[in-house]
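Starting off, we have a lone chain in the form predicted on its own, written out as structure tokens.
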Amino acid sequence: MTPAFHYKNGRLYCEALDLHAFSREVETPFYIFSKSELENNCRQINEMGKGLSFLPCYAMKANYNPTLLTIIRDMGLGADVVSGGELQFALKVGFDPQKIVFAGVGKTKEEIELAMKTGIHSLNIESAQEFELVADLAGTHRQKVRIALRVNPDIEAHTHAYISTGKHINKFGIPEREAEKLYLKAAENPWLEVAGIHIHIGSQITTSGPFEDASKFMREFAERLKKQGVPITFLDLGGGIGINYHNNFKKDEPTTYIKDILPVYLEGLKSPGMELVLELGRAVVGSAGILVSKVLYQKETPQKKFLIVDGAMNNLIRPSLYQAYHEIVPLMDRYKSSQVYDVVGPVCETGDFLARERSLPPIPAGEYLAVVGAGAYGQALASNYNLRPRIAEYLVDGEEVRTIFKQETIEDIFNRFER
């Protein structure tokens, strides 16, 4: 099977679409997604859970384009939301409320009430004070609420500090001993249905070790609660499985680590009568999208060579925010030499870069490059900084390509202001 993104006759394709030819027809930069890659990632996740009571949920924070959400929904996934806005998007797209889980460290009263009214799968509570608010609202509305507590297991995920979420220094979840007391308290409340345990230890994890530690923690914690008369019917495993940001489309290598990691996690937790809930975002959509950008200038100083492109940190902030690595490749694979460049954008910040100290071909002004693995946390984290409009998004299905997000204009931005 030909990979979704591949070179043919020295030209980069997305499925059957020649990206170089397409880039000459539209304004750059832009995001472009492969439907087949997105569906394949969903299919892999579903296959890993065969034979289990398994609810895979897509973490909407990774990318909330409604067209992509519809594909993910049609592939049978539920939704993991962390805000009232994401919950409303999930409902508008048509996700079954019983396949929606709501986490998030700072839920408002209004967001909790929306979740209660909607009748979602579970409300995942992240602090003692949030627990008290949920209990009060459930009693006030005389409505039973299905809950899980997000427990912080103090497990090192070996990922970037900004996306590590399972240590006691992180803001997420409830420490184990405090959580245990809250479970016992919840079990005595007639308006709280204590159903699950939730953890999430971090993002972009590429080895199974942290998940093995997480599995052991959840098994032991669930067993301890059971002995105290607290019935647990589901385990929410969180997400965090990484993708291959070093893929250059020239080798037959996996785009995600789903097959390497997920079976280990599920195997460690499966037990009769226990539902396993999963929250994957990046592993679903990350490898399905790229950012295409045009080279504006080559520039050289006494110490540096730069490729100045029209894509910038306002389009893809991950390299600036996390020092994240994205492979960068030319749309035309015809260069015989390479040099070390910083790939930078037009934004008026020294931190505006897509790559630093990267060995790349000397792509001339007017030609194009692709930033790989940009389907997650790209447009979702975009801004209008320097009054740069958000860029277009396209979806490829075989030879067909269609716009799924129309590029903003300055007029669009101007008209959002009250005058």
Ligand code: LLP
Contents of the next structure:
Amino acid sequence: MTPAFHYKNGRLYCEALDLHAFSREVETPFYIFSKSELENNCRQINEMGKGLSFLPCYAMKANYNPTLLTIIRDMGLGADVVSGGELQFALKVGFDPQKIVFAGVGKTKEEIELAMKTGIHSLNIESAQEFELVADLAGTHRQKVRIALRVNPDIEAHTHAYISTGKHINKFGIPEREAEKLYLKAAENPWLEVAGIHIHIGSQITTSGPFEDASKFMREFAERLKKQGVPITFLDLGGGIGINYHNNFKKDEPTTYIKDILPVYLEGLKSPGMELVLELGRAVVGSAGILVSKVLYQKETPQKKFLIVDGAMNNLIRPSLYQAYHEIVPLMDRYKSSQVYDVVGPVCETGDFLARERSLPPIPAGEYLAVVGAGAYGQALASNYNLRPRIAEYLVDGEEVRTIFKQETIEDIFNRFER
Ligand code: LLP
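Write the structure block of the form predicted together with the named molecule for the protein whose form predicted on its own appears above.
Shown next: the complete complex, the earlier chain at its head.
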């Protein structure tokens, strides 16, 4: 199968769409998504869970465009939400409430009540005080709530410090000993249906080692609870499976690590009658989207060569925030030489870059480049910094392309202010 993003006669295509020709018709920068890549990622995840009691959920934080959510819903995935806003979006696009899980360290009373009213798969509690609030609300409303506790396993995920979540220095989850006590307490509360254990150790994890540690932890903890009479019926394994931010155009390179990691993770945990829940964000949508940007200027100082492009940190903050690497490629592959460039945007910050010290062809002003693997945590983290409107998102399905997010205008932004 031809990969969703590929070169044909030296031109970059998204499915059957010539991206160079398309870029000349629309405003840049923009995000563009491949429906087939998105579906393919969902299909791979579903296949890994065959024969298991399996609920893969999509972590909506990665990208909450309703059109993409609808495709993901149609592929049978549930939704992992971390705010009342995400819960409302999930319901609006028709996710089955029974397939929605809700975690987050700072849920408000209103968010907990909304989740209770909706009757979701599970509310994942992250602290002793939240536990008390949920128990109080359930009693007051005389409504049973299905819960899991998010346990902090103190496992090293070997990823960037900002997206590592499973160590005791992180704000997430409840340490094992304290969680054990809360489970025993919950089992005695008639308004709490204690059903699951939840963990999530981090994001963009590219090897199976940390997941093996996580699955061992879950297995042992579930056993211990069961022995004490706590009825654990599901394990929510979190997300965190990474994607390949390098070499996306080599045919033998995978775009995600779903196949490399997921079987190992699930294998370690399957047991009769136990439902396995996942919360994958990046692995679902990351490889399905790219950011297309136009070169505005080339600029040289005694020490550096810059490609100044119209996309910036307000569109894709990952390089600035996590020193993240995204492959950058020209839309027209017709260059014979390369130079070392910093690819920078127009935003007034030295930290505004899409790549540093990157060997790239000398793409001239007016020509385009693509920042690859930008489907997750790209537009979702976008801002209006420097009064730059949020950019359009397009979806490609074969030869067809349609707008799925209309570019904001300065008027839109201005009109949102009270004057
Ligand atoms: N479940 C929980 C509880 C999470 O905190 C996260 C991500 C996920 C699932 C989904 O993780 P994924 O499968 O996408 O790795 N903005 C950062 C990533 C932040 C991830 C936060 N939590 C980035 O651009 O790398």
